[in-house]
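Here you get one chain, nothing else, as structure tokens; it is the form predicted alone.
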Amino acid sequence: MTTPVIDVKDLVVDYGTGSKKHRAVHGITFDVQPGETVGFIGANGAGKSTTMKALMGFVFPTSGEVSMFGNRCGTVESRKRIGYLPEVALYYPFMKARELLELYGGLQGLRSAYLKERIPRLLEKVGLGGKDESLLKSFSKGMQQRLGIAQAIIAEPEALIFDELSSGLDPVGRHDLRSVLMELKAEGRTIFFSSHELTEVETLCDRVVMIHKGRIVTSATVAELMKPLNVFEIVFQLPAGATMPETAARFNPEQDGNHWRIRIENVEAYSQAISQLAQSGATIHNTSSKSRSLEEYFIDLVKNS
């Protein structure tokens, strides 16, 4: 079996002692595999940067396991392959953006000569073309985190994490930010991010783990979240003594006067249900869709957990 990228076993991890502790994450288990984009989702204080804490070694477990490419979290052989953006990155106002990427580059164990290459390049990718003698006090908040997608993805990492992707970036950042990440989706890096912009998630994923309350509420490929999000409704009318057809009699249906009404969230038994109506005989009314967003569907799963 191929080993995960990330591998996330019984993690629980506490804050505090005493009568002063708290628990932010209650023993999740998950793992994201090689070439995989999974998006971390949840509300704030749900444990999603307490995870990502412990998966850069930042935060030690309580108990349970997190391991990153087979090594222990927190170890040198743990993040030698991996970009990271935390949530709040902070710079020295007083360098410049040539500057910053050459000290992060140069940690990395990248040549000058390379460096001297790349950071044109990158920046540009990033959309901070030409700003490479700019000081990064003049920097927005949006254009440091430009930056900080830059430093993280500097040394070509086989794996990133990123905490609250989007964060700062007005709507054209967040269109330059899909088109790089599709880019290094593309090339085969594993990836691994939270973000409030659930419309990040749905296009750039492959998979989406949500955590609620530092425990996990579902795990799923994004076509297998967003199958149900879309939501059919049949009204019909039956013949007189005609016998409820079999896929409509499966989704409960609900009875006003002579009328019936059923709400299916599955094209395939809709189109079942369509043609087994009209073979009984019966008259459709009505037919209708309605299409829920992930952001819908992830609130109403939280307010039920």
Second form
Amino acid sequence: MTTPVIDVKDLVVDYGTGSKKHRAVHGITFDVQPGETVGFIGANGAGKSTTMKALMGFVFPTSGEVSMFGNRCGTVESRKRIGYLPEVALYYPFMKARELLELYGGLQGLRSAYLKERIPRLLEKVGLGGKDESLLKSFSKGMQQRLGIAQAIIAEPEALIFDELSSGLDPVGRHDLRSVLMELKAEGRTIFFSSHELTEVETLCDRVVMIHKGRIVTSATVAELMKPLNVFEIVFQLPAGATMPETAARFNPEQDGNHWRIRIENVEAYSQAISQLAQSGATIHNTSSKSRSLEEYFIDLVKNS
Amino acid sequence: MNAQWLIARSVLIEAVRRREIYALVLVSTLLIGAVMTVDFFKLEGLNKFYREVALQIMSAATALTVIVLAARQLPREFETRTIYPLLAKPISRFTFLNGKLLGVMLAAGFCFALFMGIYLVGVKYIGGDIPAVLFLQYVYLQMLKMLILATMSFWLSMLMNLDAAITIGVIFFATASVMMNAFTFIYPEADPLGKWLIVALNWLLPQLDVLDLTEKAVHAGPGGWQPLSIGMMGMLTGYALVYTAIFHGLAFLTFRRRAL
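Can I have the other form now, the form predicted together with its partner chain, not the form predicted alone?
Zooming out: every chain and molecule, the one shown earlier first.
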């Protein structure tokens, strides 16, 4: 059995003490296997960043176990094969881009000669080509985020953890970032990221872990999640005096003049409803199917919980 | 490259590029220049007075730089969140703290070196001898004093907000000498509890005055002060390192379990 890259078991994180104690994460369990790209989504305050911080050893679990590559999180060993991009980070404004990357690369154990060659290529890759000698105080938020990505991947880590992936990036930046991530994914690297951009999650991820109010509400592959997201709509007219067929009645028909409209989220029930409506002599005016996006699914999930 | 050196280098780059040190050196030099315009009734020996004042101003300015620089290192990292990508790298919090301390000390060394350069040029201009050994001992003990102040400021910045840490650090530096003299003065008159308290404070607070050779460095010479013995220098080094270890240890213990 392969060791998961990320292994979270019954993680509980509390902030504060006594009457000010607040539980941010309520015993969550999930893992990320080697080579997987997993999206971690949740509303603001759901516990995403706290979980990410527990992974990096920035906050300490109240209980539970968190490990990366089999090493307890917070240890130096656990961070050796990881690249991390924090949710919001500014970089030393008094430094040049090259100096900053030399600092982070050096801390990762990379040699100066290697960094001299790697840094210009890396800056090119994240869209900051030629900015080696620019002071970071002249960098916009988006440029800082790009630089953050560069520092995260400088040592070509086996796994990447990105907190709020595309935060601060403009559409071009997001597009560029997606290309970089696709490349990293194609190279077989493990990627675990949180994002509010659910279309990004849909596009990039093999699996999605949803967290809400500190609890995991869904952990499934994108294909599994998208399966029940199809909605079928039937618009029909019943003959005078006919009763509503049983299957159609189950889906809260809405009346609009002489017409009825039902929405069904299950393909079997949809076929059954069509067949019963046909038997009852109903006139079917229109049928359509619509795929709900992950975003709509997530919004419903949050609103209904 | 060594992780501590890399972190120290970033502190030094900040200190050198932010221009605060240059401003402080300039203001201090102007202040010393202003003092030198005073010619007390054409008294002889004013040269030594000027040199003593210059060294005291330079020492105070360096101490101020160290206190501010050390106290703001960690709070600034938390505030701007620059600490996250740093501690996400495979380095321990102890390494990080050591790197920060080394950086502050390098910056202190840079600042003090600028001052000493100005001092040596000044002495050449106004005349007077520089007792080489005693002067080097003075510089060495000043740096030990700065080490104590730096570790103390790191620890204070972990316990309270930045402004409070700087204020307390500066007050301690400014009043340390007066406080210790006052203790010596009132000790014989104190009741047993008071005496116990004075002795406790005497050991609890580092006595920065014992590391100050300003007067000796100025008044050295034939018939005057001679360099300290190796044994005495060793004891003073030990004294400074004990307080440094205590403050640095306390800073680390506070920082070690701090949620970021």
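Since the model is a prediction, treat every value here as computed from it, not as a measurement. Only the largest set of C-alpha atoms that superpose within 1.5 Å between the two forms is called the rigid core. Residue numbers count along the first chain shown, from 1.
Q: Taking the rigid core as the frame, does residue 12 move its C-alpha by 2 Å or more between these two forms?
A: Shift of 2 Å or more: no.
Q: Would the C-alpha of residue 285 be classed as shifted by 2 Å or more between these two forms after rigid-core alignment?
A: Yes; residue 285 is a residue whose C-alpha shifts (by 2 Å or more) between these two forms when the cores are overlaid.
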